[in-house]
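Starting off, we have a lone chain in the form predicted alone, written out as structure tokens.
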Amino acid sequence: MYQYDSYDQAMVDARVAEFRDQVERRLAGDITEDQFKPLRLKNGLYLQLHAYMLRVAVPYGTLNSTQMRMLGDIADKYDRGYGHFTTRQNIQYNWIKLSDAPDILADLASVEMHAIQTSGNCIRNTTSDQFAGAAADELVDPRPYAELLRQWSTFHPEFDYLPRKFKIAMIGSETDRAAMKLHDIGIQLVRNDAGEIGCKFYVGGGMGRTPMIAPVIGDFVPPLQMISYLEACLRVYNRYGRRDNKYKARIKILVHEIGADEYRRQVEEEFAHILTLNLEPPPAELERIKGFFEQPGFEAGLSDDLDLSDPDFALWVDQNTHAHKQAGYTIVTISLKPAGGIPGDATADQIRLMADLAKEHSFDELRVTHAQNIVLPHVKKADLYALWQKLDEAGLATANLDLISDIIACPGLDYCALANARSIPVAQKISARFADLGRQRELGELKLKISGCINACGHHHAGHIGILGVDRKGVENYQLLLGGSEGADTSLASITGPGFSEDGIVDAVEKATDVYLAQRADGERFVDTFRRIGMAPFKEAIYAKEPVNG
């Protein structure tokens, strides 16, 4: 993975010192909260319902054991002994004291981490495929390109005050594991008929109150012109994106209102101009960065055979591991979704244990997934059973990846000042309702996502089953959505009808799964059956009145 040079370190250290001075002035009353707010947000510090929340950047979801261990130590020292991994492949701490924030940033800087641009109307943390550099189906490792993008976007003066926040995802395989088309910009590394590698640009996706799937704007951009094309995309948006209405300020609204063809024309025009300015980083810089992402020292000639005589281990292997490009190795996903647990939460001890296991079994590397889990990307199959035993002892061996209990959920009204309803209790009740793993596996792949407000941090629009919490005359109410997807077959979920109470939404989810089990054809996932039979059978079952006894 990438390592800071003296320039990177000096830049991050300087930001820590700057923010320490800003915090001291705020605590002394020398600046007001209104003056302080934009300064703290640029350092990832939010003021939530009960305390400050700090969001720490994990660039493209990749970190090493030293960094992971520091995240656990911060949870113990400055928070309440846990951290919350997010859909942006970051980590959040929900109980931070303002006076501690500079010290936390200094601790992060000591392990080459920061919280820069994890908030504000700027280019946020670039996300990527959590299996990058390991997946058997990968065409190109996207991480060097994502790192180049990170360096380009950090402190970019022209894009530091965009009309609205801006999120970019990058993948290097045909399989989309990063919800690429639901980002402001999604970049897919592809190969053309001549065998050349290029970048396919999707622009104008997003969720929130107006969900949209990004159209293709650039079919094939040479990698050494990727930054220039990004500049062109951002310049057109910065020039014409609305600043008078924050609800219409995202790039998806601009692309929708002027049309993809007109936006593409303007981008191509700007791109041609930018190419004359020689803004692209020199090719040697990309090659330098690639040097940090060489394949680790895999052993050759290893066997792929596994002893699966332990049924619990066999179940976990089947559900939570994926094919690796190197024989004798596998990709392990550690679920942070135990039965009845809070999605994405991990204790300080669990975080440190995962750091130790990465150092021992995964070439010192971990990944955070946008589904709020953790990946060990390079595990020797011969070590799998010992690894599983250690995870099991720590409550980290739940075999539910991509099943109904592998829920994505935002913090909701338990923490967030923007939320209308709580997400966490709903997630816990659904997880408990479907706690039987045999029942979950019978349902198969079923992605359930919960948001506590229309901002959609829980990606409810992209769930096979989505839940949106709303405020109905002062009472928490939950809308049920069906039919969303975030992969190559990206689609947006549709609302079934009137909302439900907290307990009622759990019942509604169960009724939807019952319809699926009764109607599915061989090999169909929940979302496949929904697409084939439509909303009507689900709606009829979900809203059917219970018979009156007597």
Given for the second form:
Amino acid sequence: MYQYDSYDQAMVDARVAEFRDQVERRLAGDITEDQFKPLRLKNGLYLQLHAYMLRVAVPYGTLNSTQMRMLGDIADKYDRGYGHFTTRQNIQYNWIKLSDAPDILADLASVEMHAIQTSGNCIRNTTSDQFAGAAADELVDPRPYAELLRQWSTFHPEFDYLPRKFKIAMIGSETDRAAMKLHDIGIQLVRNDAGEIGCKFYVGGGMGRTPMIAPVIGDFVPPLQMISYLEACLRVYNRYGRRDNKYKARIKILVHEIGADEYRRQVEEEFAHILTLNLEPPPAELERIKGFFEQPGFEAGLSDDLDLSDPDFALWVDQNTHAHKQAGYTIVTISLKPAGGIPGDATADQIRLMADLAKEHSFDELRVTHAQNIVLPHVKKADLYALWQKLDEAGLATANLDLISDIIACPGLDYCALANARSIPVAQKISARFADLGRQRELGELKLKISGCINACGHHHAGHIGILGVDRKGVENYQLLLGGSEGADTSLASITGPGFSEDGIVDAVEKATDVYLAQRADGERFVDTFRRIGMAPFKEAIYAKEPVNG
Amino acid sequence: MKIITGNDLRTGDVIWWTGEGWSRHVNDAVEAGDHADAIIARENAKQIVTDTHVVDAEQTADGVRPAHIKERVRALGPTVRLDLSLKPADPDAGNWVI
Ligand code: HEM
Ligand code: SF4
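Form predicted alone done; form predicted in complex with its partner chain now:
Every component of the complex follows; first up is the chain already shown.
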């Protein structure tokens, strides 16, 4: 877990005091909305459909139980008893009063959290692998590097006014669980033939209205030069990124327009220059940071055996736990996607319960996943049944991880001012239609992702099945996309054809799954079958005219 | 009809211009006529309301209903959390939104 030093705490506290003063002046009418809006956005405070919305940064998705408990308390004290965990591994509150915002930020600062750089054209909160430090397949723990990145990017004056927002993902294992190639920059820690660790840089990915998969720009950058290389990547972007057109301002457009080779050439040139300035962090600093992320005190020699005689427990273990690097331990993912529920929402009580369970069973650690679930990274297998029973009692034991009802959905028109259509009701109807767990397991891994507009906060381009809400003459309409994926096999989904009504899209999804079930070969996931047989059979089934009954 | 809406600066609540002041209930909204710009300018200057804008609406038998779904969602609250809408006990509260 990262720890604030006295500088961090002083900066964050000063920021709270500054914002308190700004809010007071705004409420007194001393500054106008035009003057105030950029100041509140700098502190993560948006105005959405129903009230102010506060977006809180969760550094690389990592929380301790004290922080998690505070998130629950804030939901109770200042909001309406719930919060929304997002694809950016953050949490958003939907019903914030401006007059309360400074107190909320002060409460967050008291547990080493803030809402800085969660809006605006700056480097946003870095995202990472939710299994960091725990996964059996991990090569290097990415968190110390993500922390270095956090310290570098926080209040970095040169990159506070980029052409557009900037999102970095950082991973340290073979399996990409962070959609790395769909970020402005994805950094993967890899090992070369000599056994040394290096950073592989993917630059220029993204979703939104022009989805792109990031090409490799840097093959193997030594870890201590990671920051300098990032500096170079951002400088080239800051210099040449399109500031004239908001829709072409992301780095993906620059890399695409000048080409990966030319972009790489410019980055290398800048990088060579930066290296002459000796700006690399001292090795001792990286070592100091690594000290924050020491392995917790695992017990050695534990057995991996589990009593799976309770069938519901066995299903949940099969679906929602992952292999841990330490024998006798496992990684638990708590699904925030109950059948018919709102993806990513959790009540204050649920949030506090998860905090307590982390304290009791997971060495005080929790993670937020980009799929809007919560992870307890280090659970002793001997405790697993007791843990599951407590989760079950609180409605948190849905055994649907990576199944069709484990839907990513953005807030859509129910909350978001930019939306064209509602996302949540579509997610609810699909998860209700496929509520039967046996049926879901029969369909296997199926990632369904819904966005309420082209901004793609719900990652619809990367869904095995994606749904995009559009506005058709003032009426909500939904486009269906198939064949997207994130991770090692990242691909962008294609639109099937004309859109559907809210109920129509649920039927269309079901027809697509029917095609898969009829056509799949052994061991194929939905997306594999789609890749093999192509769009045509799906299109045919989805748009077939209903037979007219005599 | 044209009605005026905004958000309460302090609380963020969605509010509607009633001819005399602001209400949280869309049914209290009144036709702004040709004066919308003047009303908005005057109210903005008081620094108690933000994001003021004019929206198309219709006077129906059930009350004032904004023309666009986005404004209807604003008027009611999230359609997926009717317990948080202005008429929390009414299961049909959302019927007019969609
Ligand atoms: C409700 C307030 C929100 C607003 C106003 C908003 C706005 C936007 C905009 C304008 C973009 C497109 C940016 C561009 O391509 O230049 C975007 C992208 C994105 N947002 Fe949101 N968003 C909101 C909520 C969320 C939530 C709740 C999540 C997570 C569930 C989220 C995650 C993302 C992601 C993952 C992307 C696309 C990735 C990318 O291209 O960088 N946003 N958002
Ligand atoms: S995708 Fe569109 S509707 Fe959904 S949260 Fe993002 S901006 Fe809002």
